[in-house]
Amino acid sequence: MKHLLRLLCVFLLASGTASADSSPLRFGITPATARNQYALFEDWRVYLEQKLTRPVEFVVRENLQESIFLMRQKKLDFAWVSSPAYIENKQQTTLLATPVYHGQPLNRAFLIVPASDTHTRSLLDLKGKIFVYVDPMSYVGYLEPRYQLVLAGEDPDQFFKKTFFTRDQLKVVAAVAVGLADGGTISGFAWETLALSRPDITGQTRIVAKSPPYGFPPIIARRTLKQRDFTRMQGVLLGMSADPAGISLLKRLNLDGFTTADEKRYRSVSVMMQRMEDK
């Protein structure tokens, strides 16, 4: 009896651990990182799906702080993030990995006007005009420009006449082109990326300035993670490159692979959102 009881005992065990691992991983992204490209998302859904051996799920949400929250509550096991939205969620988050863009783990913000506007030089120039946002937590599309109006010695909350968010890189664009904006800041990533599949809409848009280099947007894990998971996903990320499937993937995101996240990448970001909080 006891013989039987002790393999009972090993029995559910197993079959506790087997039923965590098959459990799905689930990956938080918003529109902004999405693009519209879902075919593409669900494709690399699946490749990371056999390359784990384990289910795993791209879960949408409208905004960075949906995907945080939802982290929070461990009901996401990874996200891609803004450099804001980690920095501000270091205590319960961990580096996973950065994307590599044109041979290095950085990216630029992009300043962009209307292409019938040909007078527009700098930000300065849109004093009293319309600006539009990406999202309150978007180092591109919310702190970099407002971080420049403070140095500049202007107030970022009453230099524009009018400013709004769209929680999505492609319709700050598209609200430039067809002059609902004056101007806005983009990633140059998305803006380059875009212009590879819609020349149609950045045609219409004009480059004003590009910002210092910083550390591309990091996909992030939850601190509670089980390391084997932080592990096999990491290991899967930065062994794209060399993979046939993996490199086809990369090409259709337009990245050249991910390296390890280092946190000092993210250091001008964290001193930029304290200047901030200090004014």
Second form
Amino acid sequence: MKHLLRLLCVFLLASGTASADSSPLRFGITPATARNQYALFEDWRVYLEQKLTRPVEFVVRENLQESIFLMRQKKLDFAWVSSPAYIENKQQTTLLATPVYHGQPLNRAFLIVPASDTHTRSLLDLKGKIFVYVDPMSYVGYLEPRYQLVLAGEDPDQFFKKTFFTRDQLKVVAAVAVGLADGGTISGFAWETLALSRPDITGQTRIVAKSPPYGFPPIIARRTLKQRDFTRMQGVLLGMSADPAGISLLKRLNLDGFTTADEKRYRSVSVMMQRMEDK
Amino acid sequence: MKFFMNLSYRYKIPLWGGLLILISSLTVSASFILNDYNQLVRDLEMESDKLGYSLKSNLFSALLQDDVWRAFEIISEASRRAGSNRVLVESIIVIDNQQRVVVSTQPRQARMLVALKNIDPEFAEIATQIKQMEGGASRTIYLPHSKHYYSLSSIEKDNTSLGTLIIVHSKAVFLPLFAENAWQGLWIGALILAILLPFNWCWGQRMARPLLQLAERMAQLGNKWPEDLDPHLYEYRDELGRLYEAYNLLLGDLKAKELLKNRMIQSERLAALGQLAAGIAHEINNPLCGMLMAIDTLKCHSDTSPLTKKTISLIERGLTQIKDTVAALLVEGKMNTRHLMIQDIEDVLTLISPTSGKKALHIIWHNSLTEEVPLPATYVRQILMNLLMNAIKAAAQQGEVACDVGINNQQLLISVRNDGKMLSAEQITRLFEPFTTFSEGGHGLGLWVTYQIVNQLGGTITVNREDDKYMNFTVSLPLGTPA
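For comparison with the form predicted on its own, please write out the form predicted in complex with its partner chain.
All chains and molecules follow, beginning with the one already shown.
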């Protein structure tokens, strides 16, 4: 009887472990942070599966709110989100890793206008014009330009004649390139990555200003995620730059690698958000 | 025009037909092309309507959420997709109910929030037309002198309109599509012409040919007898057929009249000659009888020398020959009252047999008389004799002479045929004149005498060539001629 009980316990334990490892890890992606390179995502997913030896699912959502919502619902384990999205949901999430771009886990915001516009020198020259945002939860594509306006003593809601969202960094470039918007902000990483593959589109825009560096949009994990899954995923991401397959993927992502995320890097964003809320 | 109207029917009929075919083909082609053009316009409008309809629903929700980018993506995608279609979409503009541009596929031309009427004068006109549109309606607008046409449809749901969709099409698509269809139409027209025109030409020629022949024959009428019309050229009973018939009747009449005239002239000449000959014969006959009687008296005197006797005999023979000749000319007087018997005809056969035997002729004899005929036997025998002697003389060595005697329609018919030399039409007209001979050794009085006798008996004598092989003399004598 003792033996039988012991056997049953072993069996239950084994099956429990097996079921935990065979359930997929879900990774959320939005066009606001990563380009819609579905073939690349698939290769990355396969890479992660091989490294983690368990299924990985990439869940693509149109906007950041949806990804955050899914994470709160525990339907996402990881997500690559914007800094404001992380800060707003700090209670429910933890930082997993930050991409390294040009050797640093930093990014910049580019203010772009159509190439035909040779007059605009700063964001303030776009008063009464049509401006395109990325996403209401985007740092570079929403918070940053609005913050600049506030600093300049302008009301971001009245400053422009009309604003609209594209939910996608690259579509901001397209909207500016075709002249639908008179200006927009986009992350330097996104603009430079696009310039590598579609210089014809970026060529139709002109960079007016570049913001000071800020923390690169991080990859966050659900706070309720098992520490083991967290650590394993972090290990795999951080180890990509030391692995030929990982390097190849990083090259396609136009990144140098991933590093551990430091919450301090996102403090300035947090301050900005606080300032905007207080306004 | 006069030049054309003066042209021969040979050209006029095909030219008229060709002209009519050309006009018909062009009219039919033009109407097809016009119809095609209208169909093309309708098709393009329908395709444009379909495009508008497919966009409206998505645009409504995008406008409702003020999602400019989505609206832009919807119209950009539609514009790109339509490029592969027949309708050429130049641009798409979405305006709100205040007629301000919400979004456009060409944002530089139609800026966001700009009033439609301020874009350009054409859009100002469109703006006016939109105001007149009823809710839910869609329509196509063609502006004069514009390179575009505009398809408008209201963006609405549940009777709530959020704006208007304006699809700007280029008219440039019309011409190539229209030209493509028009070329097709013209090719078919040309093909029809290529078939019909030669057919028309042949038909016209065929129609004109009988008319031309008729005209040609009629033109010859004044100068000579025209050849007969080809009876197979036109065998139908329409107006032209009746014209042919009338022409043939007319020609027959004219020929009969001409024949009659010639016969009258001939018989008048023969009558005059007969009178002259009879007069001269009488005048000669009287002194001749006297001279012969004197010679006869002189011969009774026995004291005449041998030389005188010889001379007298010579004169007597000469005078007798003159008498014979004169007697031959003088066909009158004694009419034998005896009626013609069957045997009289057979006697003639016996009489000619020695002569015909010399030439080894084949005599075909057919006497169908069955009873006595009330005609003077002597004259009939002389006629038959003369005709047969002539025929025997004319017939070739070992040739053929045929004789047919019979009664038909109260007339005695004598027909004598030989296979000798053919006489020409000219010779035939002079055949019955005295001293006309076409054979050696004849004095040319036989047929003259025959003619005179026949004439006196109230009959007719005709000569004709039979199959260009036989000369046929036919005498017709009415029965019961007073002897």
